[in-house]
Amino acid sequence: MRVAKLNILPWAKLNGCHDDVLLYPRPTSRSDNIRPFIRSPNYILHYQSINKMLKSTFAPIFSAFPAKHRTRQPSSTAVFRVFAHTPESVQQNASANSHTSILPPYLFHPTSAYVHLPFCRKRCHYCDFPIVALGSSSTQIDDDPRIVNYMQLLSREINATRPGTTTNPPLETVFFGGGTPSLVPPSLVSSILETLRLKFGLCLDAEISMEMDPGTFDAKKMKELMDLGVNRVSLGVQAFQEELLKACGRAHGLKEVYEAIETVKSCGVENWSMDLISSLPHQTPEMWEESLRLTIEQQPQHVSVYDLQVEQGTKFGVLYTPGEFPLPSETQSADFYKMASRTLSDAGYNHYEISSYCKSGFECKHNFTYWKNEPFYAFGLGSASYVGGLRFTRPKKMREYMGYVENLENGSVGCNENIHIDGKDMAMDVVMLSLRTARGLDLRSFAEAYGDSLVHSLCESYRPYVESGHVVCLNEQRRALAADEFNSVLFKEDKDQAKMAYIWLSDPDGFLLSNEMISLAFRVISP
């Protein structure tokens, strides 16, 4: 992923939402990995916190998520083939009067794939993603052996990956994240798409997204990518001020930004997104207002807004301390978030996810796989997949990734034990991801999977925030319940439990407290 995407947060990008993909706050603090994990010599198989996985796309901003580690010792063989079972806790807690049987999302067949293309001209000052810096002066990109060799390795990983069954549905979305995928020659992108098509199948109308940076493509390359099926572009603009772009270490300037926008438009890309970063060093409210205004003038169908996360090991991590000048305070960051929400909403963009805005019908389908907690494949350096209820992160060092692919091919990546998925972990993932969206948490589905008592406890913990307006409870018709009506149903003065169908966070104030809301849910689900 191109940017340590923030959310006033992230994921990713879950991988792309976001590549590794999420940040809490983001799109992140690396210390909030709350899922138990299993280590093998070079790989990590884990129930990892969604916010870290979604790092590229997706992060709410404030309180840190409480850490909880439960580590299991691996067997001598690397543990990767997972035989997922529906957790007993889920089975036992399922609503007794349920009329339908809901298949847990983790048992769905993956219909999405994230592909990590790690190449950049240089590393930006905020970036801690696994990348390969080619050098700003690189001109022979088409036959650069670093790119060619990696793409061959990527194809090998795809071919060595076992589909869940022989009747898997074809892929409906593919997301090329990075890095800067637009540096890769279209002929090599074509080889990956063909490998995916032959291995898993690819829908004729699949959403195929690619992250692209200004200054890395022209009209010829854009049209070639479109001919291959790329039909959604995520353009990494980040800011409309030359001084901010330089301060971030971006490889492009404002001239390249406008050239890239014109290229995307002139080539007829009908679905394109623009990425912006708030809370940059020395960024003023006037600068942020200008970036939002100029973004709206360019009329992208989608806008992703990320709040800067200062990561250890980055140049920003050495130079700056979060909350201290020249970085904004938490209050100033919140004001940036509120300005984005107000400005983009007034311009006709739907705030459908904590860091994502779109015109009607232009939601990112790939990222919805993450938000709905559905399985997805992932391939490439440092990418995180979710198959069979387990999240698996590939090595972030090239040599270790090469070893992983070799082991995958010769069958030494396997498992000699069954791993049972913890119902509490799954429940927490559902809450975390659902509260990122404007749709919110479906209380009925959640109750069927995890029990009415858990829903009641969760709602009770949110009661003060319903009264303050940060959390909103909706009925089946998505009418907001007044606080007294909510309390009446919660304490059974009103017997019509069906009135409570969804809970969601208000925009923008509720979203700004998303970490606190998730922390409360964590304490309820796993006290």
Contents of the next structure:
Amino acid sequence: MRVAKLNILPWAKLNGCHDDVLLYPRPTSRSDNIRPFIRSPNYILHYQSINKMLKSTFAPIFSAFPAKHRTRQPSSTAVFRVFAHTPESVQQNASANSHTSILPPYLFHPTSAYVHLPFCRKRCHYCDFPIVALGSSSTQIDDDPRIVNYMQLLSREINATRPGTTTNPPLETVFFGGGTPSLVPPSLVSSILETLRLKFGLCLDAEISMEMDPGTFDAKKMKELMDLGVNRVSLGVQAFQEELLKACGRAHGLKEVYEAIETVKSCGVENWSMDLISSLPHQTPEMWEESLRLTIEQQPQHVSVYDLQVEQGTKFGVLYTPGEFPLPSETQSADFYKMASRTLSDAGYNHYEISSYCKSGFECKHNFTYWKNEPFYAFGLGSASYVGGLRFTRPKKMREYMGYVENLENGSVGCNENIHIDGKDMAMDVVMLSLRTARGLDLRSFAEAYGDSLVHSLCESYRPYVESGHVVCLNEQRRALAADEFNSVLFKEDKDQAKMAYIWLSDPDGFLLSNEMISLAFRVISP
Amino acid sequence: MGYLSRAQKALKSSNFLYFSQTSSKFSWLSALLGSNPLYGSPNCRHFGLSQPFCSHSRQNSKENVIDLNQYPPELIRNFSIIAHVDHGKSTLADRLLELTGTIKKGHGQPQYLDKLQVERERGITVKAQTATMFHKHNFHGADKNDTHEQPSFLLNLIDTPGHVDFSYEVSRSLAACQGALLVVDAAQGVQAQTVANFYLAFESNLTIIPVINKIDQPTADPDRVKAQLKLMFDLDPKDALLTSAKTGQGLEQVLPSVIERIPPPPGNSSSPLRMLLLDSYYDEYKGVICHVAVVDGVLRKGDKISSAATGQTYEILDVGIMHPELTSTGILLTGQVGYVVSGMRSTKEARVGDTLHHNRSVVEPLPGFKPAKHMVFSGLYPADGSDFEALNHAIERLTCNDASVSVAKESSTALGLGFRCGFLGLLHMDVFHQRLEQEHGAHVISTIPTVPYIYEYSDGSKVQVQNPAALPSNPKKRVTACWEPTVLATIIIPSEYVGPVITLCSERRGQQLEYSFIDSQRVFMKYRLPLREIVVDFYNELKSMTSGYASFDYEDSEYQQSDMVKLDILLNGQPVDAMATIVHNLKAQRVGRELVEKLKKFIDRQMFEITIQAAIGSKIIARETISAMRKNVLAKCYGGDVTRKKKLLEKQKEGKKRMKRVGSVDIPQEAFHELLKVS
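Got the form predicted alone; any chance of the form predicted together with the partner chain too?
Zooming out: every chain and molecule, the one shown earlier first.
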């Protein structure tokens, strides 16, 4: 009941990033016992204030439906996480009211890992990711030396990676992306997971996602993967029209799509995502409507809707110009976006990030690491990591990647010394990532890190867009401020600065022009 | 010690080893000088090096014996080369410099006298340059068997710009000359600038030596050119020299003809000093350097001189000739052309055309030149608003060497602080832009060039308008009349292009004054054209419709009354001052439509709808809308590749930064550039 109630309130978007705190109990596992790690006191305050807020706001509701609400000990996890010191902790002085040891999120120890498995049958026409096309002729996937060798290299990279400290927390999310990870034999996936587990530790309840393509797995493979711990599937369906699948060079047809969905469901995957692409060449509004409708019928917990980006160097890049036939016009493709937003919201999905929708509680935790500007490991060809404040993209060519792993092993790369972390860059990252989410930008923690004046000038530059409705400013209670209310706070007529607590982009108009809004913020931060 | 060891290395690599044996004391110095082009040989003298140490240098051996006293006016010839663009003027100058040993053959850069990057790139001469040469020649009539040494002549070559915009420079240079080589391409024949330059020289009473150049070309037809010269300028075909500056053919006749045909400079060496200030430029090390022609009397280092125009007195710190680099001589005599360094602080003190004389002597000032007349005005703004100071500095430095540009500060709501600059013509404006960018690294946005109009109001007051934005869109007083400047244009084209060219000229409101054939294939036309109509894109269009065969030149003419109106451009109802222009009433509709369409093409969709309007007063004559941007989002699975996402957004930010903002509309710089192309 509470959850249902939350959905109609703007701050329902909160549960996107705090779901682990609010909705999931934490099992008492090894991972919690060894967690010496203290997150920022901001977080503590934050969680506490949310809890307080929750209580005060919902006291009547809770009392009205005392027995039915789904919340299970909402604050226990947060409190546990924060105060569970272990003897090795080097952060003993951290406490809720001490600001001396505030750790910015980027200095947390990574608890997420991205693993790139680049193999595909063939390259899709829109794809510019670092992939290795195996060709459709090779049937003996299981012992294809290209895969076997790569997986070995991957293990070597993982093993050569230096964890931050000995007190590294275990991984909470692992994401196998590609490429087509589902092409890789489960036995090889198993070895990678094992390597990760030995190296960093792996929470028992870790979210382990894998991108899977129709036509590349059967129930047996699915089961094997589930046995290894894969508990979230991101199914690359892309479209429900045979001609569109063909037009974008997918290696599967519609039949495989339905088989794959059936497999995922029958194997009992409880958290799976349907991935779709809008604005494909020759795509009509009717087709898009149909894809959305068929998606909803299949009841995935999560839907990703990507908007086709025509990239240079791809087949589409050669053939098509964005906005020109056979691609839909800019207006039409904006309409596709709006249609997805409306249709999926009506079907009970939260639009929690620009291209992500989910049923409550099924946000992709791994992706949220990115959007919260928290650190994450990455392994494999062309993958991008963020450790110790340093973003690093691995070589996109296999030979160079091999050299990189060798250098990592003999110690000539990989030490993150003397990283200069530029405040402006960091602020831009925070704005860029948080404005992608429905939670938006937390103005107060932003002001704490980068100064009130920056927040002020940011708000000032957003003023016309608050008026036009692209940007929404929320108060502490996550109530939207009217434009004149916003102005009066901005120009200090109303002294209550606390009224401005969050900024987010409206759905769908603000999201649709997010690049404009974010680059405007970039200009304010770094003129 | 460091010097020494480096010098020793230099010694080994060069051929001066024997120096160290003969004079170890100086050897390292001479070796350094010899190996470092920065130390021009003139400086050797300052180091007190005697000749043998520098004997490797052709120049040193000569310079140390340059005694200008040996060159009375009878042995001096001052001449210039005038030609249509590309007829080989600069190459001919190079050859003459080589022939006289002033520059070494194959050394130095081609087009020696074109020193500016813009000159080399465009193959044009912008700044007049001077070089002194020495040439031994037996004056005709002398006994061929005479064993006496041939007399050496001092020849001053004054290189001039060919383009009409720089006729101000040309007339300046011609004032110091007694003769001119009129260079004509043997294949192309007489062209528009040949005509203009001929008349400039002719009016200055110069002896004209026709040189038909490029006779090595397969299409060369010297006889046809001779006939044209006879027909158009009444030049005797027998007088024409046939040359190829490229192969060297016929070049040997050039200097003898100069010496024999061109009279020596007049002037009286016993009169008090009078010299004409030809040009000036600023040198970082020496300060202001003035090019001067000594008309009467003698100038020596250490003399005190005064300016007739300003009354200021200066001491001559250095005096010499350009041979071809500054070469100190300590003296300049009657009829000679050289440079002086006088401790002037800024080129503004050096008024070109001024007469300089010894202080305390009273002289009759020489006739000056007509002051530069600014025909084209345009606003120059820093591309990035914060660069105003940098632009200011760049313009200041550039005007030090190009005093012919007028500069006044102005401000625009769209572009911020900037300058309104007056130019002699279009090419001049272009060249100024290019020099600003190339030599001073300035990035500028310029506004639509405009010409000076005169408006008369009902109360009888008259206003000169150099900036359309300054003209009120809805004046309180009624405009009773408007005048615009015109030019007399000379167009020479192959006869098959007559039709389209006439159409072009009448579209541009031209009035035909003359139409004749200069030979069986070429037509000569004279038009009166409103200057405004040729300011934008006339020459390019003429060139392209005639496959490049048209030649075009113009000279200022009087103002004519016309019905000129101010055309405003409005973005979301707000006029953009920097885009306002003045057009003829009958063309307003078309120009307005064109401008609005151009803008629509170059202004990107933005968060809100944009209306673009062209208006005369309160009457809207053209309108377009740019609908609001519908979508600009990265909804793609980039995984954790935040860097890539960010790069895209940063690129977008940078794009925005380069734009100019009017109200809520971001205007890309290209939009301003594109507007320049609408006639």
